[in-house]
Every structure is written in structure tokens, then in C-alpha cells.
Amino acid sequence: MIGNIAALAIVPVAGVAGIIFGLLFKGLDRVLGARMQARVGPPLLQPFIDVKKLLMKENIVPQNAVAWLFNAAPVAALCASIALLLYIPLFGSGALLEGSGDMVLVVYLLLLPSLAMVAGGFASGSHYATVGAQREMVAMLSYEFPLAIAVVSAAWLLASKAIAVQAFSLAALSAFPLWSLVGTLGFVGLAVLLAVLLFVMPGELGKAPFDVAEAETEIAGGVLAEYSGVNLALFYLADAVKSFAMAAIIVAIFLPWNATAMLSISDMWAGAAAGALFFLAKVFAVMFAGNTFMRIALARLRITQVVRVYWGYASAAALAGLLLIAAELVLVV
């Protein structure tokens, strides 16, 4: 009883630091892109800022629209994405509600917060929102195949090799790195799988050059037209927490190792804070690969690119780097 009422109160934990680290991160990723750009760009603590303003402005929702569901998108974006770090190994320790599947569930929760954005963008009534909902929703059937093999592969490998019976547990996949159970041919293969979820990682968030589904130039915010006040500071909040936890499940799967056991430190509040901010290096390393880079050197796709690069290339590199694997153990056999 006392282990399920202490379990209960990490989960607004969770949540906060995620809001916050998420935002931070966020700051980040528009500080360093503007340097990149040769700007000078907004400071550090403008999504703070900006979450403040939103949050004292109107809540103003359609006339035409449907306003129940139209205001518990927001709501149900930021729940999925908080559910989603309940899950994840973060700062260093195991995951709360960790156990066998949970990779699975992973993958399903991740896409709750892009649904949530596809009914809140149909239920405003506008047509931008409705067809910003369209495109996110072909993007999400594009997306989702490149990253179901990598997640598969990283899975299989674990399995074959005898040592996690809980083979789709992110706990198991932190446990035991992948880069030490495979030689040239599967180093190679991980190697392209990492590149291909760091290439998901935009279209997963919605970050140019994937972000069709809001295309400002094009059709005035998509599935965000509509919005304001307090539900879009919860989509904003929603956004910052699922990149948080997207870096965290890159890092769980690839980019496991611990900063307390490499430098053999025994203090207990030592080896913690080191493992903390090792985790944070390492989120902000993939964070940076995976969005700051990629949305300042590339220019927005259209949508029939982005189906054309996710179920064409990143697909083909996907099982590229899964046959790498399967093709080493058959030799190792």
C-alpha cells in the first residue's frame, strides 16, 4: 500500500520535471539554431515565457466548432505525454511503471498527443486545422513503419542473444548496450538504426522538415489555427514533454550506459547527481542531432515527400541495418 502511494506521488514529479526540462531543452533548440543561422535569436527562457503569456490569455474556442472535444485534445496531449515518461529510464535510474512490453506501449503512447492534435484540428471547424489534420495523420502512417523496425530490431537483437527474457523492456534494453553484444556487421547495423530514429525524431514531433502539419506560410498553423490561451499552452507543454521523452527512449535504447558505473563513483548522492546530469548530456547530444541540425539544414518537405522519405528511404535503411544484424548472428551461428 505505502510503494503504491509513493509511486503515485512521483508521477506529478515526473511530470514537472519533464514540463520543465522539456522547455528547457526547447530554449536550447531555439538559442542554438539561431547562432547556427547567425542570428542572435530569443533567450534561453522564452518558452517560459511564452507558456506564462499563453496561459494568461483568452481561451477562445470556434463557433462551429466541437467544444468539448476541442478542449480536452490539449488536455489529453499532455496526459499521454506525461504517461509516456512513466516508462522511460530517466536521469539515470530505472523507469516507474517499468515491466515486460512496455517498449510496445511506448510506441503506441507516442502517438496519443499527434491523435489528440488530429481530433482537436478536426473538431475547430476550420479548414486549415482540417487539413493540417489530414497531413498529420498521413505523416503519422509514414513515420511509424521506419520507427517500429528499429524499435523491432533493437528487440530481436537483445533476444538472440539469450540474455533479457523481457526483450521489449525499455529497462531490459538500458540494462544490457547493444553495442557491446554485436561485432563489425551489427556495430554497423545499430549504427544505421540510430540514424534512422534520429530521423524520425522531427517527423515524430512535428519539426521542420516534417512539420507539414502546421506549415505557417502555407495553411496558418494547420491543426493549431484555431487554438489560444490555455489549450494552446497545453499543446505547447504537450510538445515539450513528448520531445523530452523521445531523446529519453533514443538514449534508453542506444546511449544506455551510466555515468556512476564508468567512473566508479560510491557515494550514493554523488553517483546521482553524476548519472543526472549525464542523462541530460546525452538527451540534449540526441535532441540536437535529431532537431536543432536537422530543422536548420534542411528546408519543409511537402507531404508527399515526407510519405516518399519515411516509407522509402528511412524504411530501406531500417531493414538495411536489421538484415546487418540478422546477417551477423547467422555468421556467429
Given for the second form:
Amino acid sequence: MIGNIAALAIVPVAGVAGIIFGLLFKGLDRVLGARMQARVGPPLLQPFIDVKKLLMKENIVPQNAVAWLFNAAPVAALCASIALLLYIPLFGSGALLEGSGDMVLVVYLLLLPSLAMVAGGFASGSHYATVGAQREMVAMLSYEFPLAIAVVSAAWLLASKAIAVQAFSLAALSAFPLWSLVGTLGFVGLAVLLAVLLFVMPGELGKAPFDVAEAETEIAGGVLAEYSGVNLALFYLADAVKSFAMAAIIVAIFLPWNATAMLSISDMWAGAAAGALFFLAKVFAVMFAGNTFMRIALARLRITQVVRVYWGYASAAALAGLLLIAAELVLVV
Amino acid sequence: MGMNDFKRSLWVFHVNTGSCNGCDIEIVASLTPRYDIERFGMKLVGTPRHADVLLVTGPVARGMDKKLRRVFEQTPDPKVVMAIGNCGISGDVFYESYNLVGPIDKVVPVDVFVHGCPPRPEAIIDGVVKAWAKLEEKGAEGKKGLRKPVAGKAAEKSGGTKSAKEVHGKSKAGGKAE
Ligand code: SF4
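Swap state to the form predicted together with the partner chain from the form predicted on its own:
Okay, now the whole complex, with that chain kicking things off.
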């Protein structure tokens, strides 16, 4: 663990890296989405252009908005997303604040940008934003449960097989990849949990088919309906950083292998580069499966359906995965 | 940062003021793989707050003028307004109808007119290209393309469903700009 001063210096670095890679992956997502629809799609750097343009636009605060909360919400969302990055192992090395936060903290931090959006939505004094904020809260309640099951199962498996480590530590996960701890039954269970997490990802990020809170065709952009200019740009960045972080979390829990160790590269720089590239490839795979593919393949669900899918099917699948792992722990050990 | 970023990232909001839906379908057609306006960084947004370009269709039926003016006010500067289709330009098939307040440029200032009934998606894309040029001019005039709405001071409140009376009861124009 690093000293507090060094930690402070690291925050802007993590923020800038998170924003750059988040926007890059967003561009990649848009291009691939367009290709899947037989379109050419925007240039890869489109999200950067969008953000630059938004920064030049007028920033309107509606007359009947609660101005301080309306302006604070986007900042809070971006800060929370960047804070998230500090606790996740990135680019093939450990987390920046390794040892001071675990999976439970990460799951809670994941909630914060959504909460900021809810607060901003309620503060904007618009009916559309209020409806969007209510939907966002309902969606949050629904996807948290399968997410929690998946995270707890991973921790439980880790704690029962690798006794010496802290169960919820993300560093321990990369030291003992889950897949190497289980037999066939547990393997199937882990695969189910990974699928559930990939399914939670679009809900967590407010992307189709779970984008009811922002549904621009029915509630005019929902929580973001009143945001323009700089505030909208901040939410845009927060979304990009959070998508990157969410994919990195799934990578950290389920795909923690490290290229440097696997290829046993001795040179420090080559090792770091290989680790970083391998990490980006894994993040890309998760983003593609959990975000782009679902977004293009499935149409938007209604809010009632979102709840049913998460509380019903996704939770049932996650519990089944948990039971498979439990069965193996009980039967095999 | 320059106007060049605007060129490559125009977000479009579509206002229907009573059109026959012909123009609207052509606008949506420009999103399809055949025309794919996302190639140029354009995208349709769901709220005027996110928009750079207002695509207005229809001849402005009675009652829609206040709404249109309010949508115009809600759009952050700099912005351009495009009138799509002959209806909004001259009244077209609805010409001299008792129910018209338009055409569009009587209600809000229009920067680009796209003719046709309905115009083809190519014509709409061409119109957007002309809108870029307009935005560049506005950029040269000052960072914010400041313009007053032509007809009266429509007070703006957030996108709720306040009655027209309530909207006009307010004398203060526009939201607070920072
Ligand atoms: S211009 Fe023609 S196609 Fe377009 S809305 Fe008017 S009548 Fe319909």
C-alpha cells in the first residue's frame, strides 16, 4: 500500500486514464454496434469529439431545478466512477489502492454514479427526469441482487479453497483464479455466474435492453432530460469511466490471468506492456459481450420486465450457479 | 476546440408541429444503414437540451407555435433550426388552412430550408451540411450564437407539461445560463 500523499497524486492519473480508455471503448462500442447493423458508423474517436462539443455548449439550469444539487450530481457521478478505478486491478498490475478496499466496497461504489444520476434527475424539476429517476432506482434495486449473489459466491469459493487469503480481496482473486479452484460442477457454476454478471452489466450501465431510465424515445432522455453543456459532458464521461470500471471488475473476478506471468516475460517494460495489452483485450471481450452485443441484439424492456428479468431469471440463474459451487464444495472436499 | 468539433458531432432533435409524418419518416430513414448519418457523428436525441440542431417538420398547427417556441428556447446555444419539408416552408398541401399559424419562420428563426414533400434523406443530409456552415458563421460572431426568438419572449421552464397560459404568464425569458 502506498502513502497517502502518493495516493493523492495517483487520483488524477487514474482519472485521465479512465476517461481516455472509457471514451475509446465507447467509440469502439459505437463502431462495432454500427457494423452489426450493417452501417459504417461514426469514427472511432467520436466520443472525444462529442465531449469537446458538449463543453462548448451553453449550460442551462432550469428555473425550477434545485440548482446546487443539479450541478453537484454530474460531478459526484464522475468522481465516484473515478474512485471506483482506484480499487480495481488495472492493466495487468494490482489496484492503485491495493489492500485498502475489497469487492464489497467496489460493489457499493458502483452504486454511487447511479445514485448521483437519481439525485440529479429529481433535482432537475422535470416530469420526465423524475420518472427516469424513479425507474433508475427500481432498476438499481433489481440488478443489485444477482450482482451480490455472484460476488458473494466468488468470495465464498475463494475463502473455502484458499484459506489463507481475505475472501473479498481482489488481489487474492488474481493470485488464485477461480477457475483453477473448481472441478466440473463448480466450473459450470462459475460459467453461469459469469453469464449473470455479463447480464447485469447493461443494467448497471443503463444500456439497452435495460435503458428504461434514459429511454429517449419515451421519456425524453429520462434522468438526463434537463442536462446540457458541461453537466451533460460530465455525465457522459462518468458513464464512459463506469463502463470501463464495470468491465474491469468482471475481468478481475472471472478473468484474472496475467500475461506477464503466463508468458514468463522477464523484461520489466515488455512485461508491463504485455500485461496492459492483455488486460485491454480482456476488457474489450467483456465490453463486447456484456454491452455491445446485448445492446444491438435486444430491444428495450419495460421497467416491469426489467424487474422480472433481474429478480426472477437472473437471480434464479445466479442461485443455481451458487448451488453448483456449493454442491462441489460439499461433495468434493 | 473549434467549430470543427461541432461539424463532426451534431446532435439532432426532431420537432413535429403537425406534419403528415412523411417528412418524419424521411428523417428516420436517414438513420438507416443506407444513409447512416452517424457516419458524420450525427445522432437523434430525445430532448432539446441535448440538441445542436432542431429539425422542424409540419406547418405549425394552431397551439403548436407556443410549444415550438419553447422547444427553441430550451435548446442550448449555439444552435441551428432547419425547416424540413414544404409544409413548414409555405404551408404546402395545408396552405390557407384555418388551423395554421406557420410557416415555421414566423415562429422561430430558421437557418436552413429543405424543400420537398417529403425531401429525400440526401436532401436532409445536404441541409445539415449547410447548417454546419451556419454554425461556423455563428462561431465567428461569438462563441454563443446569440439570437433572440422572433416572436415575443416565451418564458422557458423545464420540459414539463405546463399549460400555455402558465408559460406566457412568466415575463423572464429563458433558463439561467451559466
Ligand atoms: S412537406 Fe409533405 S411530406 Fe412533409 S409533412 Fe408536409 S405534407 Fe407531409
